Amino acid sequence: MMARLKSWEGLLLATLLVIFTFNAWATPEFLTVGNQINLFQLSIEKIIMALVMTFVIINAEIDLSIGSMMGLAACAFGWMFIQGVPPGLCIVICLAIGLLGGALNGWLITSIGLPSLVVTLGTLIGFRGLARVMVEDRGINDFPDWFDALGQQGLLGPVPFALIAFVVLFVVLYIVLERSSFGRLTYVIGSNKDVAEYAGINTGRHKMVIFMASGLIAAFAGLLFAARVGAVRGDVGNGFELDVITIVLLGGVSIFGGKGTLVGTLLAILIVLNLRNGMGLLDITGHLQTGVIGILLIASVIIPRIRLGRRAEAA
């Protein structure tokens, strides 16, 4: 128990409790049910993508195209809808687009041997370009009422569908990462790919699965965005990948791979959401909010290195 309290997750938990307590003291509206749901709802697409990005980075890779894939899926839904394609079929096709986009990233990385940073930077531009070609500079709205209701109204009491999907996805991915052979291989490959290959592990297939999952979940997030906002444009998800990566790194996932947990990512999600919500209720500008999050990210990189240095000196 003491070891857990002294871990990075323990520090994140203590930070979260301080932020939560301050927000509750500073603004009475903070603890209302509506505000707590709104806290998640406004960033639901980012936090859903942060869950799968945890797998990508633990596997010693990066996916910079995740925000563009989200935008491409949302724009594809809008474009197909105005062409007369049934909404249900639009959803299936958009999810398939996410799988194919992730498979493209995975193939270029595992079969061609290109770095994931280069590949996903290229597909970031490519996916965004396709989204803009589809919708140009116009906005597409007037989606079916049931689709808008799915993103804007409560499904289980006041709790919306997107928040339920986030909880279910977290539980499933936690079990996969912490309680399955796939999760153990994710850590092993991320720690040392060459050793994993010498042990007979098919690292290429493993990475392919992770990138396909990243594309699929990004496309799902794009559909959630379209339902929540009730409209799509070519700039949907622009810059979201940076916020997603920030959350994952703040959660203690090593940018070099092989280290991190979904619990850490969840704590980082809660910290970022509570910080933004609390500052918003105190009328603090968005630019200052971004600066505070940036400082947290820098601290999340520096503090572990300081702790490792002290342990090395003690040894």
Given for the second form:
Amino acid sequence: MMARLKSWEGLLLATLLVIFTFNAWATPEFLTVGNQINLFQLSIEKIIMALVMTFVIINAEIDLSIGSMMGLAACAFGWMFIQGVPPGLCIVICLAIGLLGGALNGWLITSIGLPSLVVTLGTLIGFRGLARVMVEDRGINDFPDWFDALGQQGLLGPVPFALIAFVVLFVVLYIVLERSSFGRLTYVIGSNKDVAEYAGINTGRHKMVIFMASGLIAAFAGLLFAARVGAVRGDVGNGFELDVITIVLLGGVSIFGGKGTLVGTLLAILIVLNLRNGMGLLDITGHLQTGVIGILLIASVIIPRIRLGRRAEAA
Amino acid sequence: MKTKHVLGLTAALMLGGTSLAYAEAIKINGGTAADMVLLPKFLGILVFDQANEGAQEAHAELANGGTLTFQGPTPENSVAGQIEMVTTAATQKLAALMLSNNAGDQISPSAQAAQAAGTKVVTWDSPIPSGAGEDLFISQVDFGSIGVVMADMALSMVGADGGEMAVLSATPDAANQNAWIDAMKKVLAEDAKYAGVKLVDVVYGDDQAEVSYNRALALVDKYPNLEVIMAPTTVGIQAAAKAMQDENLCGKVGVSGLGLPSEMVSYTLNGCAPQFALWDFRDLGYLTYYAAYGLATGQLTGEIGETFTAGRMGDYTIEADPGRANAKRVLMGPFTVYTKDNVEAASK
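The form predicted on its own done, now the form predicted in complex with the partner chain:
Whole complex next, starting from this chain.
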């Protein structure tokens, strides 16, 4: 029990409780059902992508292209919709684009052997370029009512489709990471890729699956965004990748791979969302909000080091 | 001393003529508490700070016991941040939200949610293109007349022999800039007087000084015969003028568009930006506040033809927006063209 409380997750949970209690005390609107749903809805694309990014980073890789893939999928949807392609088919094609884009990242990383930082920085620029070419300098809207409703209205009572998708995805990915051989391999490869290869593990195929999943979920997030705001432009998802990576690192996933949990990511998601929502309700401006989140991230890197240092002194 | 352009005002009088004749102007009374938020495109732009000063002036004048908050996203997070803040406004059940929209139609679902929560949504500076989620738009000047004024400035700069002009705009999706550029294109195409002004390109500096500076230099490289850079944004015009000054191109390429006298005074005096135009953002914030407060306190219904008195600025009438179907606007107008003769006085 004490070990659990002293762990990083314990610290995150305590932080979350403090923020949550403060919000509930400081603003009367905070605990309303509508606000609690908005709190998730406003960042739903980022938190869905953070779940898969947890796998990517535990695997000792990075995917910077997810924000641009979101934009590409959303713009492809808008462009095809204008050409008269049935919306259902547009959705399928957009998800396929996500898989293909992820496969391109995976192929360059595993077969050509390039670092994922460089490859996905390249596709960050490339996917964004394609997105902007497709919709040029305009916005596309007037999607079918059912599509907009899916993004904006409750599906199960007040709970919208995207939030249900997030919960389902969390449960599925939790089982995969904690209970399956795929999950164990993700940690093993992330800790030491060479050892994993000597042990006869096909690390290339494993990484390929993770990058394709990352592309697929980013495309899905792009479609969710299009439905939520009812319009697309070339800048959809711009810069989202950094917010997603921030959340995952705050959750205790090591940037060097091999360490981290989805529970940590979930706690970090809740901390960031509650912090943003609370500051918004207290009319704290954008610059200060960004600053506070930045300080939180730096603290999340420093605090474990201080604790490690203490432990070394004691020994 | 200011050269007043009365086109916008004339248009307003023609459109609202019949209703003006009989409608009694509604005096907006203060004293009722109403929480209001002024939401600019993003923070850190001087003109938005000026709009806030105007709104604060009206807030004090009307003795509103509620709060007036000036709050905005960071430039990198403008679209998502605006959506987040409009959603928060609905949660807070604000009386009125005054929005300079930078998110195109993407803002509509959250703005409609705010309306459903009882918040009056009044846009200023930049409207919601479809009008969905908006109660009223406070238009700084008639968008069509901005096109005429920009075309006139370009014509006087290229001279009788004609010449090439390029547009350096803000972001590709800024509804206001796009409407003004379209209005200018229409004027250039339809009036033979402007046949000599050749529009060669439209580029975007994202309302960031460095990007705009580089775009301006790229334009000069790409079009060796370029004579005018028209920047309908205060960030773009200043960056373009500085770029031309740094490259010693001021005699050859003139910069014009919409600028702030205090930022442009040195460039106008040294000839890099011989003339530019703007309206008063302080007045825009003041008028927006009066209209939003009137709607929020139920003194105005927001119907077309309704006339109200906005404090020191006088009477204004709500009318159909000629540029957007199913949308309503209040036209502020007129605006001022600045040259070396009047820019120094205005910059103080």
